[in-house]
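Encoded as structure tokens, the following chain is the form predicted alone, with no partner shown.
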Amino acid sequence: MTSTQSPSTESEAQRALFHQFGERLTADPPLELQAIREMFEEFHTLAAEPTQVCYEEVDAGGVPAMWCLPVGAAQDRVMLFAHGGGFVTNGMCSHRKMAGHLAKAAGVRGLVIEYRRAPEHPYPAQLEDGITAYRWLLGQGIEAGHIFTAGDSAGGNLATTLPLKARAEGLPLPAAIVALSPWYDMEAKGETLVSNAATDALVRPGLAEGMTAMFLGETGSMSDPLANPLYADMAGMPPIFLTAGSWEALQDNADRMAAIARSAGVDTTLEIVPGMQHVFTFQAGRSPEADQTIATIGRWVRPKLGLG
């Protein structure tokens, strides 16, 4: 489904944010990796706190993590959040407060995990980090049935392998998956980094294939269908929630995985927001774009955990 609104005042400041971001990435002499894992820590400054949410670092197996607690969420669904940042950059704190007011329009508990990070931990650390997290959650009595798993960019991907990998590795596989502004393409044959690339503000030509090569390393493969689920088998998959902004170069990426799920007999829910950009939903509590996206997941999820 595609929202015909035009894009709101408020969504601005993040293009703004992000075009500011994106002439730094593509400066002379480049960014350092810590510098720009310093300035994307940034991202959080878009969205609302969250009103009635708590939040409680937790040990998940090994796997630093934190819960969002909204107040009177169900105790036993949980969401499993994965942060975006080309599985280079970002972690738990910079994701938070949108993972928070996801949390809480789905009516459960919200579990973000920080996963380790490439290059230093390339492909398939971040996948092991989370199916890591996935067995804690069923082992504190959790039920898969009960679990929805979510994220957005590389942490959509995330969302997306880490059932491939439950159902490779005989595990009972979560209710949902929910990918926002998913990014699944190792390869770069995504149209829309072309149509798209002189109204996208952050995603710069480069950019993906450089974290790609960070996040493969020197053995990762680009079609590997656990680092890239465009290859995937999705037949038997959970039903799957994909978003993505019009203005986006990974627009498409969206688009892909909605065509190869329906294909595979996926429930599949495809939601293009117009001149929106990569994960508009960072501006949760702040724009009415990313409420709107939030609510309808809320709304979408809470049936498939079986919550009126």
Contents of the next structure:
Protein chains: 2
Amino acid sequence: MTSTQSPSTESEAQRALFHQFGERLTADPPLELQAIREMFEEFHTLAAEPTQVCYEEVDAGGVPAMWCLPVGAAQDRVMLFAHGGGFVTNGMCSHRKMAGHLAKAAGVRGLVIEYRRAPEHPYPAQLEDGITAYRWLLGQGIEAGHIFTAGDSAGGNLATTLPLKARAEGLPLPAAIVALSPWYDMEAKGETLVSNAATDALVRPGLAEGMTAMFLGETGSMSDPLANPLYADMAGMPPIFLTAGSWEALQDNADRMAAIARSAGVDTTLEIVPGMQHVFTFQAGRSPEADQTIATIGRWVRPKLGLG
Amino acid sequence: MTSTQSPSTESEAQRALFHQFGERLTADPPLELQAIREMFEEFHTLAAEPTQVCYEEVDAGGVPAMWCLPVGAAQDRVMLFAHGGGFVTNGMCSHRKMAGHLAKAAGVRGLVIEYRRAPEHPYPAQLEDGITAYRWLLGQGIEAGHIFTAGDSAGGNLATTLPLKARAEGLPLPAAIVALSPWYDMEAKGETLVSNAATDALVRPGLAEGMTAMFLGETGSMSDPLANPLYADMAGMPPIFLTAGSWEALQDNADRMAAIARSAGVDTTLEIVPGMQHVFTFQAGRSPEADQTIATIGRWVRPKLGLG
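Next up, the form predicted in complex with another copy of the chain. The previous block was the form predicted alone.
After this comes the whole thing, all chains and molecules, with the earlier chain placed first.
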């Protein structure tokens, strides 16, 4: 796709929903956290039900999780999926359909983890839960090289920091990382926060900062590489696929990580899709951009897992 | 179960969620309709994902719908499921899991219809959409005698009025009706509205009345038998299975329909489960009461569809 290509008609539904959410997030009086959580649960309405996928709730070593089980998927290959929502909202139900589409495209089972959320459980609870689920997968006999991490927004952060933390703990690394519209920049330094402020319907000034405060709590640091991997040493990390929309306020999170990973010698793929909003893959099964990116990720990741 | 049996520990989760919803519904200032709709979407969190069920969105003759496709289900037998929510809230997504459990227990494909909602579309839009989906199923080659209607609350009303309307239009009747905590009583005359007011955590005074006003709009009648089948001639209707919780404000909707149907010679089964809330089958896969009732319904309906 070229940068002059117009966004699809179908993608207008996401812009409209995000605009409505963005308006409500900036209303006075401000929404209660519970109301924001309920609102963001509606993200799932953007996706179509993936066909030929079954589900099964599971206790992943103490972390609630959901298997997305595409018919015919390789049983010994797994996508470990972390949902987005600023580490504060959403869960395995709101992201089940998007994860189901991704698992199906990759030809693997998908494990969507429901990590503890901030502010009740600030950093590093989320990363701890991610590592617990990863250890649980290894304990189930799944080889690290047959696992890839994936996630959107805050989940894209977790999909990236999980291998960093695994390395720190002496665990074998997964085969690949997929970060969809990742949110890394805890300092809110990104240029696209300003340059794309007019085109991002959802991520308005203050939203990320508010979530950062809840995520990091009283003790977390904005430059901790396991909370903000723009500060991480990515050398030796597995191949990474980054995607974002060109209309996103958080677009340059993906850009900057791509530059950092490439500099560190990581096999890096960056795809910026014109005119797309934050986590445009929410429209899995509904917009051509979402479907094309998901298909691309499937083709990219399968050989890394030893799948044809 | 006897009336002295205590509700399960697991069922406390539904009472707690309903109590929270009930409090918010009666707060001052009152919630906007949009907020009520978002809140009620959370009903689905009460149910576990049914295993071995896939999904597929479908256009059922113009009515958006979702197939729940249990692995190994009879392909030529169908549950036509209408969701609850006072004809005003909810949709195929909030009821997908409960419908999936029911379809699996019955050994059939489930079609969850997303009928138009009030107040944007008052009565009879919901019934029209139900009939459209029913005609569509017949047009797909599914025999009427291989279909049963099912629904909870307002959807239990629709599951009951659909065969009445089908008869009025000269269509063949489905094999059975399953009404889960049905809401029929548009006049709010039920004794349990008072006698169970202290035990029903969700359905508080005024809630049903408010939904009735939206459902019937300016022209509907509270005693129209196709809106309030407590006024219907049930003679000749298919076997009906009614269930409700003994702590429900709407309990006697099921009681009264059972009496009406029996008087009319209809094969009628009524199951009142002690200590249960409105639509306790929302807890499918999570509470023993929900699972037992769903299993009972499966055993009840299969022979009526010619299944072993």
